[in-house]
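Single chain ahead, written as C-alpha cells, the form predicted alone.
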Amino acid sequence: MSAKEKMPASADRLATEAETVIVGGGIMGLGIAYELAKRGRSDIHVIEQEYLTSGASGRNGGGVRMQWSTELNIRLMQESIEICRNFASELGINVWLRQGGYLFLIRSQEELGRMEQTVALQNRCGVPTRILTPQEALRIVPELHPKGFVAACYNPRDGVVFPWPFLWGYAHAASELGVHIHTYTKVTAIEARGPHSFVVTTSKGAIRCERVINCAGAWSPAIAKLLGIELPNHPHRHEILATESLKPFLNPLVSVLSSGLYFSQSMRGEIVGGITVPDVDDGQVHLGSRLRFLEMMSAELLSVMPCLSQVRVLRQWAGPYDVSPDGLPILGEPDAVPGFYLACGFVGHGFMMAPVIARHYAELLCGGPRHPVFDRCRLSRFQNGTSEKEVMIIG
C-alpha cells in the first residue's frame, strides 16, 4: 500500500486565524480544499469531527452515473466523470474507475413512460442512454430473471470508482498543498461577527475566518443551526451489503428505480448493493444496520438475480443519506448570513458529484465565473417554489 493509499496525518494545532475554516472531512469538503488549494489559497483548514471516511463518503456504493431526470444533474455528471476518468493522473492515485455503465430496470408501462421522457433528455445532452427489450438487456446481463420487468435503459458511460482511494488522493493532494486537515475535532459554536467575519469554536480551540463552508453531510443542519439557519434537509439512514468474492461475471451496476436496489460486482469479486429500508424521521444520524435490511435486500435482489441465492453476505453497514426536499443539492450562501456557504443536500449522490461542485465552487470563490448550479440551487428556491424535482434518486 502506497503512502497515498494511507489515511493522512490530522494536523497537528488549530490555528487562530484563516481564511476558509470547512466543516467536513468527507470528499466535498477534502475536494473544495484541494480546488482551492490548487488556486493558490492555502489558507485552509478542514474540520472532521472524527476519522475521515467517517461519514458517507466512506460508507457509499462508489457508483458515477449520467442517468438523471434534469438536464442540471446530467450535465453536472458528464463533467464529474471527466473528472474521474484524469483523477489518478492529476492526484497520482488510482480510484479503480470501472465504466460497465448503469443498467436501470424498468418494472411497469407506466415507469416506461417517464423513463422513455427522461432518456430523450439525456440523449439531447449527449449522454447515449437508450431503451432495451428484456432480451436485449439479457445479453448485457445474462443472469437477470427475465420476467421480473418491462424495459431497460442502459449507458455504458456510467461507472463505479473505489471509494476510499477517491477521498485519500483529495486527502493528500490538498495536505502537500498547504491545507490543514483536523481530525477528531468538532465544531461547537459558529458564531458571525459581521460580513465574511467569522469565529469557529471547535473541541480544539477557537478560530477566526472569512468564510465558512458546510459540507457536512447530515450532519449539515445541525452545524447551520449554529448561526441560527433552518435547512430543509435531512438524515436517513441507507444500508449496504458485501457478498463473498464470485468469479467475475457482473460488467454493469444493475438498479431498479422503483424499489431503491442496486447492486455491482467489485474487482475483487464481491457483490456491493443496497437499499433504503423505511427509518424513523427524527432528524438524528442513525448509522447501524438491520436485519430488516437484509431480510428486504435479500428478497428483492433474489427478484432479479435468483443465482444469488446461494451466496453468503459477508458483511453490511449502514451510512447516512443528506436528503433535500426536491433531490437536488442546497449551494451558495444563505441571505442572511454573507460569507456562509452550504454544499448540502446531495441526497446518495454527493460523492459522485462532488469532484465537479468542488471544481466550480473554488472557481466561484477564487472570483472566476459563477456556474448556475449556484443560482438554481439556492437555499431560497424552497421559499419562492423554483425547486424542479429530481426523480432519478436510487434508495
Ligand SMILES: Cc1cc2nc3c(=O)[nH]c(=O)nc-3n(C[C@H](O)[C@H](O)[C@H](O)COP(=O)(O)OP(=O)(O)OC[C@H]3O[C@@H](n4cnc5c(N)ncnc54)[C@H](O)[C@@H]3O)c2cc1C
Given for the second form:
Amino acid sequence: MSAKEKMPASADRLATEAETVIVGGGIMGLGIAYELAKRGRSDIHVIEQEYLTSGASGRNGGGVRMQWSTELNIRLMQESIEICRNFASELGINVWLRQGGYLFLIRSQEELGRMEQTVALQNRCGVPTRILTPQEALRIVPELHPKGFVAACYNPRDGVVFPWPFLWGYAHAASELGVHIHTYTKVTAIEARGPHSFVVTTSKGAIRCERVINCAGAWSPAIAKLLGIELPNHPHRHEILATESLKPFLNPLVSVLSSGLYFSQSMRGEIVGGITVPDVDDGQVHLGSRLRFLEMMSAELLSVMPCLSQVRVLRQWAGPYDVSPDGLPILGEPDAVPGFYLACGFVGHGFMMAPVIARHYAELLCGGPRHPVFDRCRLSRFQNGTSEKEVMIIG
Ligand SMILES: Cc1cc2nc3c(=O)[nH]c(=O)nc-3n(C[C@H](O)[C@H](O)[C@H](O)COP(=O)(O)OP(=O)(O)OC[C@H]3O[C@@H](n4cnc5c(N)ncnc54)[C@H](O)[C@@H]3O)c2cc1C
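The structure above corresponds to the form predicted alone; please provide the structure of the form predicted in complex with this ligand.
Below: every chain and molecule of the assembly, starting with the one above.
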C-alpha cells in the first residue's frame, strides 16, 4: 500500500458523545489515539484544526537519539528507537529509519568535561556513545573542518526518520481500529461540568466526553487556558532548510550543541538542517521564514563543513517548538481538573519521544503500570521546585 493510501479520510460527522477527545492531530495525538485503540478503547475522537502534518510533526528534522543527559530520557529513547525499528512491521508503513548515528561536536574543554559525564551515564544505561578525538571524528565525517571542534561524542545507534509516514501510519492504523479523526476542525471552547465530564466545542459542533487529552503542541497553553489552566510552556519559532540533492556522503546527523546547529543528509541526498535563532516569544505561534536564519545557518554550517559553500538552498520553512522551562515534557492530569490530561512541552524532541510516551500514556489510561515519566513530568514540578534540567537540548 502506498503512503498516500495510508492517509485516512477525515471523519465527516462529529459525534455528540465520546469517551476521549484528543486535541491535536500531530504525532502525539495520533500516537496516543492508536495506542488507546490498540488496547481496546473505543469512542476516541482526534480533533485537528488543519491537516495532519500541519504542526511541528510535519515540519521537523526527524532526528532520533539516545544521547541525553538524564537517565529518564536515555531510557525512554532506547525504548522509542526500538519502537521505530518495529514501526514498519507493526503499522505496515516504511518510516525510513536510518541509524547513521549522531555526532555532537564539542567546542571547548569545559563542554568536554560536561559531555564526559553524560557519556558515562549513557554507557551505564547501555548506550555505546564514545568520546572521539577530532582525528577519530574525521574518520566518520572527513569533510568536517578539523579546527572547528576539540572533541566529539558519537553514538552509532542514533538516527533519522522520515516524519510524515509516522503520522500516516498512526492515523491509518488508528482509523482501522475505530478512531475518528476530524481534520479542519478547531476546538474553540472546553467546559468542565464536573470531574470527568466535559463539553468540547469545535467549529463543527460540540462533543460531551469523559476525558480530554491536550496534544496541541505549541498551541497547548491556549487549549489549557480554555479551562482556566496556565501552562509554563511557550511557542518558539524554529527554522530549518533543505538544499539541493548531493551524492550520499554523510552518514550521521552532525550537531553543535553550543550553537544549536544540526544537519543530516536525507535519503534523497538533500542536506536538511536548522539552527536556533532568537525570536520574540510573545506567546503566539509564528511560522514565517527569515533571511536572518539563512545568514546564521550558512555561517555556522560552513564553519563546520566548508565544502558545502557552493550548495544551493532549495527550501526553508519554520515550525513551532513547544518550549517547557526545563526541557522536559508536561504530562498527566493537573490536580485542578480531573479528566483533563496534558501531553505537551516537548521542545525540539517530541517527535522522537512520541512513540514511547504514547505507549506509556495509553497503558496508564487503561489502568496499566504508571511509568516514572508521569511523576517526573507533572505540571506541579514547576511550583514545588522538583524539576531537573535536561541539558542536551538542541535549541
Ligand atoms: C523545525 C523543527 C525541527 C524539529 N526537529 C526535531 C527532531 O529532529 N526530532 C524530534 O524528535 N523532534 C523535532 N522537532 C520537535 C517535534 O517536531 C515536536 O516536538 C513534535 O512534532 C510535537 O508533536 P505534537 O503532536 O505534540 O505537536 P504538533 O505536531 O504541533 O501537533 C499539534 C497539533 O494541534 C493542532 N491544534 C492546535 N490548536 C488546535 C485547536 N484549537 N483545535 C484543533 N487542533 C489544534 C495543530 O494544528 C497541530 O497539528 C522539531 C520541530 C521543529 C519545528
